[in-house]
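In C-alpha cells, one chain follows: the form predicted alone.
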Amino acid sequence: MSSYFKYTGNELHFGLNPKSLSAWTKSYQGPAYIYDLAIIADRYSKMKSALKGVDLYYAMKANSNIEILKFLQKMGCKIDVVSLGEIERALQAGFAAKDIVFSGVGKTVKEISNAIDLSIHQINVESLAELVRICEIAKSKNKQVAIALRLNPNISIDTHPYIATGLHENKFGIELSVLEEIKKFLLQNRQHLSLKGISLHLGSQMLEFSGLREALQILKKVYLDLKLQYPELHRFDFGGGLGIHYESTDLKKEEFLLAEYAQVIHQELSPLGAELQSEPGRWLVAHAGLLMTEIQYLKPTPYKNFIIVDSGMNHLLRPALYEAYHQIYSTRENSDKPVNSYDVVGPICESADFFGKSRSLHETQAGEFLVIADTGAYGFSMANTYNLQSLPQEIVFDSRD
C-alpha cells in the first residue's frame, strides 16, 4: 500500500482495509474524527517487530482516546503520561501502574503525590528542583521512588522549532553541566531515590538520524558514569519523535525509515545492556485518523477561492500552530469537474484558520465533505472549544471487520 485512501466507484474509501466513508456521510452530525484501529494495530506490530528488545510507552499526548488506548492496552504496549488527568485516563483505560512513565517539565505537587502512592514505573526527571520535590514528597510518605533523568544534550534534529526538545534554548530537561550536582544530590538521598534510568528526547518528527545517533553517543558515556556510582541503574529511554511523510504518504518509505531508526537504536544501545524504553506516539497513530468536515460556502474572489467549512483550528491546531502540511480529500472524487486552486479555511475569527492553502481540488459545493487526513496524533488531543465551537465528534472502526 502507498496509502490508507483510495476512491471507489467515485466514493473515497479509509483504512488498512480501506472502507467507505458515505456511511459517515450520510450520518453526518457535524465535524468528527474518524480512527481505524487496524492501521494503529498494524503499525505498532511493525514497531515492536524492528525494536525487538525494547519496551514500547505510546505517548499519550498524541491521542487519548479512551478505546484506542484500551486496543493498545490489550495488544501489550505501555503508557507514557504527562498529567495527572493522563495518568488517571491510563488506569481506566486498564494499564497498570507499573505500565505508566511519567513525563513532563511542571508536574504538580499533587501530581508526583499520586504518582508515588501509585508506585508508577518511573518518573522522568527534568530539572534539579523537579529532584528536591520528589525527594521531599517521598520522605513525607517513607517511601522511595524509581526515577529516570531526562538529559538535555543540546543536539539540534531537522523539525519545526515548536517540537524541538534537545537544546539548551528549550525547557526540556537536566543540561549536563549540572549533573554533578544531581548526583551529589542523589548520594545524599539514596533513600527516597532510586536512580533507575536516564531518559532523551530530541523532539518529534524526526526524518533523518543523524542527531540521534550523536545525542546517543553522548549519553552512553553518561550512563555509563552513572552506572559506576548507581548499581540499580539499567534502564536507558531513548524516547519517541521518529516522524512520517505528511505531504506524500509513502507507507513503504516509513518502513524503511523505520528500519534505519531502529539500526540507529540496536547499534548505538545494544551494547550496553540496558533495558531499553522508546515513548512512540505519531508514528503509531497519525495515519490512522482523518478529520471529517462538510462544505458550507464556496466563496471565490478575484484573488483566490476559498472553501469554508464547519470545522478549523479549534479542531486541528497544527497547521496554524506549525505551518503543518495536511494531505485534503473530498469524500466523492469529482474527477469529471474541473480542477481549481483553494484555500480551504474554518469558521474561526482568525486569519490563521486554514486547513490547506492553495490547494488544488476538483470543483465541488456546499453540502459536500471533505477529509483532512493523518489526523491520528494531536488532532482532537488539542483541540479547543474557541468562539464556544463544539468538540468534535471521535468515531473508531476496524476495518478488519
Ligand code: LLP
Second form
Amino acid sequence: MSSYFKYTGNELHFGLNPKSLSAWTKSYQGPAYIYDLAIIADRYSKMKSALKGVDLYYAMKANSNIEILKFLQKMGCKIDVVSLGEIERALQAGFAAKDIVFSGVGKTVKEISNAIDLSIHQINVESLAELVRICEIAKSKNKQVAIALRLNPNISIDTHPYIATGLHENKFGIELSVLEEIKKFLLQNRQHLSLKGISLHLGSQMLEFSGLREALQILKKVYLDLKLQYPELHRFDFGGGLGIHYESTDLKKEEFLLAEYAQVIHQELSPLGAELQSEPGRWLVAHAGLLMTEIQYLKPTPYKNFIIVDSGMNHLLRPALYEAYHQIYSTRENSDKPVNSYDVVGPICESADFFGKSRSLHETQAGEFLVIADTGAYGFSMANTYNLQSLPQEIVFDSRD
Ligand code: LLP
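Next up, the form predicted in complex with the ligand in place of the form predicted alone?
Shown next: the complete complex, the earlier chain at its head.
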C-alpha cells in the first residue's frame, strides 16, 4: 500500500499527513480529483535538493490546476509549457515570462509570436522548419529570440512506446544529421536567433537510466562542439521523465531512484559548467492526486464480477491508452467482508473503459466509493467529455492544515 494512503478505523486516509476522505464522500457531487499540496511540497523539496543547482521547470501538461501552479510558483519552481493556453495559464498563476520554457513539436505562428512578445526564457526548437518560422517572426518584430535546440539522439528507454520520444521513429527533436544545416542557418541569422541551450527529453516514466546516460554522453559532445561557434550557448536542459512506482508504491525506493538519477545527471553534466535545467512533471504531482468515484452497480456474471462506477476513461485515460496500472482502494476497508476479484469499469461505451482488471477488493456495494490512486499526473489534464459526460471536479487541500 502506498504510504500516502492508510486505513484508520475502517476509513481510508490520504495525504502527507493522511486525512480521512469521509468529508468528501459525504458531500459527493460526482467524480472528483482530490490533490494534497503537502505531497507536492514534499516532492518538490526532495527533487530540488537532489538536483542541486538545477533549475526546475515543472511540465504543466502533467497537471495544470491553477492552485497547484500558484503553489509551485510560490515554492520557486519555474514552468515548461507546450501551448498558448499553457502560456496564458502560467502567467495567470503568477509565473514571470522569464521563467517560462516553451516546448512542443507543433508551435503555431500565433503561439511563437506571443512567446516572442513576452520575451520568455527560451523556446525549445524541434525542427529546421520551426527554426525558420521563429526567425521570420523575430525578424518582423525586430527582436532576438533565446532558443534551445531539442536534439534527438536515437536512444531508447524502457517505457511504453507511446511515451518514448528519443528515437528516430519519434516525431520529437532534431536529428543530429540535420545539425550542420541548422548551424549554418543560425550563423546567418545571429541578430534574430540566440542559441542559449540544447535540450533533451527521452520519454516519460523512466525507471532505469542507462539510456539517459548514453544520451547525455552523446549530447555533451554536441554541446561542446556547438559552444566553439556559439559562445552564448550556456544552458543544458535534460528534460523530464523520472518515473514513479504505480504498482506498489515504495516511497523510500523512489527516493533512491531520484538519488540515482541525480547522480547520473551530476556525473555527466556538472563538468560542462553549463546552467542546468530540467522539466519534471509526473514525479512532482502523480502521487499527490486521487480520483474519487461512486459505485453505481455490481454486475456479477458467470465470467467476471464487474464494478461499474460513475467515472471512466473520460476522466482518466491512462489505463485505456497505455494499459497503465493504478491501485484502487475502497474508501471503507470492510476487512470483515470476503475478498473478491473485480473488473472496475466506467460508464463509457467502449470496452477499453476500465480502471483495473481482476482486482482483489473486499466485497462492496452500490453507493460506496472507490479511489484510483496516483492520478495527480496526466489525469485531469487528459480528461475529456466523450459521451457528453461532465468533466470531473477538482478539489485541492493541504494535509498539513
Ligand atoms: N518535457 C517534455 C518535452 C515532455 O514532452 C514531457 C512529457 C515532460 C517534460 C514531462 O515528463 P514527465 O516528467 O512527466 O515524465 N500522458 C503520459 C505522459 C506523457 C508525457 C509527455 N511529455 C502518461 O500519462 O504517462
